[in-house]
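Starting off, we have a lone chain in the form predicted on its own, written out as structure tokens.
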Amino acid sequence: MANVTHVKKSCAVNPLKMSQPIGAALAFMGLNNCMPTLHGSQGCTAFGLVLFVRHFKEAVPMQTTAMNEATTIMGGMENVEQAILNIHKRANPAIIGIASTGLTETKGDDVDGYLAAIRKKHPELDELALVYVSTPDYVGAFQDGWAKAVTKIVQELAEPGEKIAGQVNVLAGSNLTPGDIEEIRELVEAFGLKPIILPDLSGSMDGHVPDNFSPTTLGGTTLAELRSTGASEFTIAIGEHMREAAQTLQDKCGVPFQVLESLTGLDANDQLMSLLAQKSGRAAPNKYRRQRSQLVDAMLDAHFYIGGKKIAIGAEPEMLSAIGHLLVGIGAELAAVVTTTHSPLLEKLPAQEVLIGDLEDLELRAQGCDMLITHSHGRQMAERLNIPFLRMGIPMFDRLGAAHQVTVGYRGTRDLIFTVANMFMAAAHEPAPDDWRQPVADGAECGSCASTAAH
């Protein structure tokens, strides 16, 4: 059991975490024909917009209530009203998702009250779904904002109804990429079930070229599907931070749920397969039995290269837990672990200590480690430490294909294991910076790998 420590510093020297509003905004981007909106200054939205554009390499719909000094002091009712009316007129979305920021939270704007007054004043908005979530950016982190947004979406839009046979809800965690979600959909459908995935980034942020331009999100969970979640037979919540949303849906609509902490790893996917088989009454398809066998073989092959390696990892708790448990299960050691926010998963991590801190804290503790795992802001740290660097999480702005990475399911886990093992194999054959490892003549023995092959 890990000892969880919150580092107390005057400021974040090299930030690891992203804020709650950013997490909520990305969750809203998983809804079809939606306009994510931040209730704050234009700068708050601009920074978030740039972050998403650099990561996904796509046009990202995002709006702001454009608060300034005067409106912040006097209250943002008029700004919220004008923003909603402008968005409704110009973009005609089905849903407007509004997330607060530190600016308006410090002032104490009653946005729920604002929305009630706006609806009363403007009956033309009756068909427009408005979802507001309180996400002050001075507490919590990215996955907290995501979780709050999904909970509020369910609370506002799910409707009780007669159960639809074979329909299941999948509440997707913040650590899942569009590629992950597409893999999960394929898994669920393979058992003859119809999944409603919330939020569904695989439709809106998967990097496809649309036939027509849309000023709102294009693809994702539709409003009709959101309302239909209350008629599903069961809910699968992926990630501990999705528990509250699943509980809210059960309390409101009577839909039972089960939380799966992760879908990365052998045991995690065995649990998913058993659950889907139970709910569908079908045995696991043969292709997944074969994929499971491939994963077991990959773990056997890779443990020779991963076993005994010291890993430094900085990530949100859900991703940290999934990747950490996987690598320790193949023989690695979590030597330096830093995360962004509190979670019940942290104490379960197979590490001596988990810090809630920043990348500076991670670098101080990563001396002597064999690999660094974090998002793209860790690239300079990896250069200074001179160790292999595996980019995971948001933002990933210096590599293409971030949205299509798959680390869930038997197949995704297998490929992740190969990626890590191959990085260690490559590092073993790279010359050291001080050139201490001299070229090896053909037929001579290499000191780094005891090989007599030509180098």
Given for the second form:
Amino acid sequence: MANVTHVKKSCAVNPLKMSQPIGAALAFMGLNNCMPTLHGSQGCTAFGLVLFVRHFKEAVPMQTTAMNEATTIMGGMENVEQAILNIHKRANPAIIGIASTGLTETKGDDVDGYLAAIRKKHPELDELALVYVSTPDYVGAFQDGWAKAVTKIVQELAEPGEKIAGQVNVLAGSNLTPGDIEEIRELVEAFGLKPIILPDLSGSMDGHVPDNFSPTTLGGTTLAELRSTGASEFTIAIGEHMREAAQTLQDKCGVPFQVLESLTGLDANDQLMSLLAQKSGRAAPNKYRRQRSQLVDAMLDAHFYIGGKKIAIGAEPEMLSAIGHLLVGIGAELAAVVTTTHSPLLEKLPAQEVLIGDLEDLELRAQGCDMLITHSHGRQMAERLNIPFLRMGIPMFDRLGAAHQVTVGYRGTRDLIFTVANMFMAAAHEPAPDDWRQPVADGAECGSCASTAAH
Amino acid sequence: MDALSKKVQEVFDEPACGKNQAKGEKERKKGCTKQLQPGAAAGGCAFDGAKIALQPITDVAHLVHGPIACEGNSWDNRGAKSSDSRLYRTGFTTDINELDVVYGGEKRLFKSVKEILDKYDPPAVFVYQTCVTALIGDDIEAVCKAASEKFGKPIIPINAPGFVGNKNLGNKLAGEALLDHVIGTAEPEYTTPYDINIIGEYNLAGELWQVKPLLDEMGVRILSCISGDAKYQEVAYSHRAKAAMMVCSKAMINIARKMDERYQIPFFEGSFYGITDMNESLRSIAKLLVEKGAPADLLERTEAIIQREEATFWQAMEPYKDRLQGVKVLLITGGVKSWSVVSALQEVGMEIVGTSVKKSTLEDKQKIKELMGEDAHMIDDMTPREMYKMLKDAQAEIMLSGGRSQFIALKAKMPWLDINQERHHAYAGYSGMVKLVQEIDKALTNPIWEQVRRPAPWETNSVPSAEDSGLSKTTTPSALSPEPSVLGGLSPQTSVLGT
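What does the same protein look like in the form predicted in complex with its partner chain, given that the last one was the form predicted on its own?
And the full complex, kicking off with our chain again.
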């Protein structure tokens, strides 16, 4: 059980955290024919856009209300209206997802009020779905923005209805890649169930080459599916931060739910299998029985390399929890742990201490660790620490294939274990003649520790 | 804010800017930035611009005062290279929280400066203002002044919050901050008649280092580059240069002009891209220095170097000349890069079928006209959809642009080359031009184009035989799903940045 502490310093150095609005924007990107829009200065959007382009290696639809000094002080009603009209005219999306920023929250823009007024004034927009979510930059982190957006989407768009047999909602957490979502869809469908996945980045950000050009998202959860979530028999929320959205859906449409903390690891997937078997009334397909067996075998083969290893990890709570539990479950130790925001998951982590802090904090604590796990911004510290560096999370701008990194399911877990174990194998120390010689008595370190540290 | 709006007005009034001078009084007051259109805007803010302009100063701690978005979403994402300190790649931000918004963030800022000085001991800290902290009235100038006095180190306020305008304005406000607080505050150990400043060169991908060996050979010393691979001290004593070259036409014109006024450092506008421009730039540097009293043999030395380099270049071009003759290029970039790259590509026989002039000055446009003829296809504001169509219809064979529009070309299955700030290759000087041509050739002749354009087996009636299909990788992921439609189970899907 971990002790959760907030770092006491004024200046964040080498941020691990990203802001809420772009978390919300990415959630909106998982909706079909949608234009994510930030209500703020154009830089708020530009930074997020560049970040996602570099991560996904994809064109990214994202707009801005382009607030300036004067409009901020006068209030952004006109800019929100203009933005909606312009986007409607130029891109004609089915949904515009608007997230506020630090700028417009500091001013205190009442965007819900604006939208009501705009609705009244512009009946031509009746067909256009508008979802607004409040996401000040100076509160919370990326995954909070994602969670708030998903909650707001179901609150606004889900419609209660007669239950459709076999239809289940899957609320996907922000740590899941398009590849993960593709895997989850297959899993659910294998039990004969029909999943509505929200948000569904597997359709929009999976890096395919379309036959046509579109300025909005093409792929993702459709508006009809969003409405239909209220008629599903059941909701599976993947990730603790999806709980509120699931709860909202239950309150509004009476769809019962279960939260699965993660889909990485043997236990997590056993739970999913039981749940799907129970909901579908079908036994687990042979394919997954074999995959489970392969995962067990992978754990057996890999524990030699992972056991006893010290891990330094910097990640948002959901990813931290999923990867942390997996590696500790194979004998590794979470020796240095830094995260971005509060979550009930943190206290349950199998680590001494969890810091809400930045990569400077992680680097200080990572001395003597055997592996660094964080997003691409860890590259500078990995070089300084000279230890293997596993890139996970957003942004991943210095490697290809971020969208297809799969770590869910028996199969995804199996592959992740192999990746980690292989990195340890590649960094293994070749025995040298002086490895076992007693050091001269000037330090507490033993010879073998010193030689490990040299790698 | 009053001082800031005065500063913005002053920057808008830039007398050395050709575009500005062509306007009427009233229009000039409105500023050089086109009013941004909500829902149809793209591009960075003033803070972004200020950071781009100054972050290449390598040994300074760049501290962003604001919420996490401004630094957390963007740090360490630019390609400016350093020959020494790597402090400039460390992300520093006050990461203000809700309480700071309510009670003010000045105390946190002050303490942050102290923490940075204690831990990293940089020669200076640059403090960047952002929208939220500007809106709540944090006076970063006062905090920086107090911190400078207390800690005895230059703590420099960079007052360019995002919402005052676009990137270009931010570039200029950053220049103003250097003029007000940095330039002229130190003295170099010694000076020579060959000392120059290079203004507006950021050493992206190490481009300054493609040019520096030639300057070294000429005997010219870069006293200060603003700001590529610069040290704080170098910028501080840059006022002792004999002459200056201004590289990026609009970004830092105010620095060049005001240094001319204040310190009598004459400048010229030049470019390191393309053979003609490179020749011109070396000549201009030599000429200005000689005018300022350097021995005249510098001119001959320079000519000799130019002749040698040009000969080497054309020799290196031999294998490419035929292959690239008449290749149609779509060039989407801004400002100075348009005309300098146009001339560069034409030198090797390529045909420019269109170039963007969105960020270009009137002068830039005039230059493009001279180069491409009166019917030059200048695109003021091309939508992604139009670019896509132009490529898809093969009106252009390759697109050269910035990273954000690369997918327009790639999704049209057309070659693309990055020529903006995130690029990985250096294209300056004679060697850079060879590299650019090699990269274009590499992109055009890559064997993937024929493969990726081939239809999938289910899109044709005659299923191709195993030999001539090669390993087609065009299968979409959901072709694995139980219900493949004609398009492989997926409707055509993509997403491209704002229209």
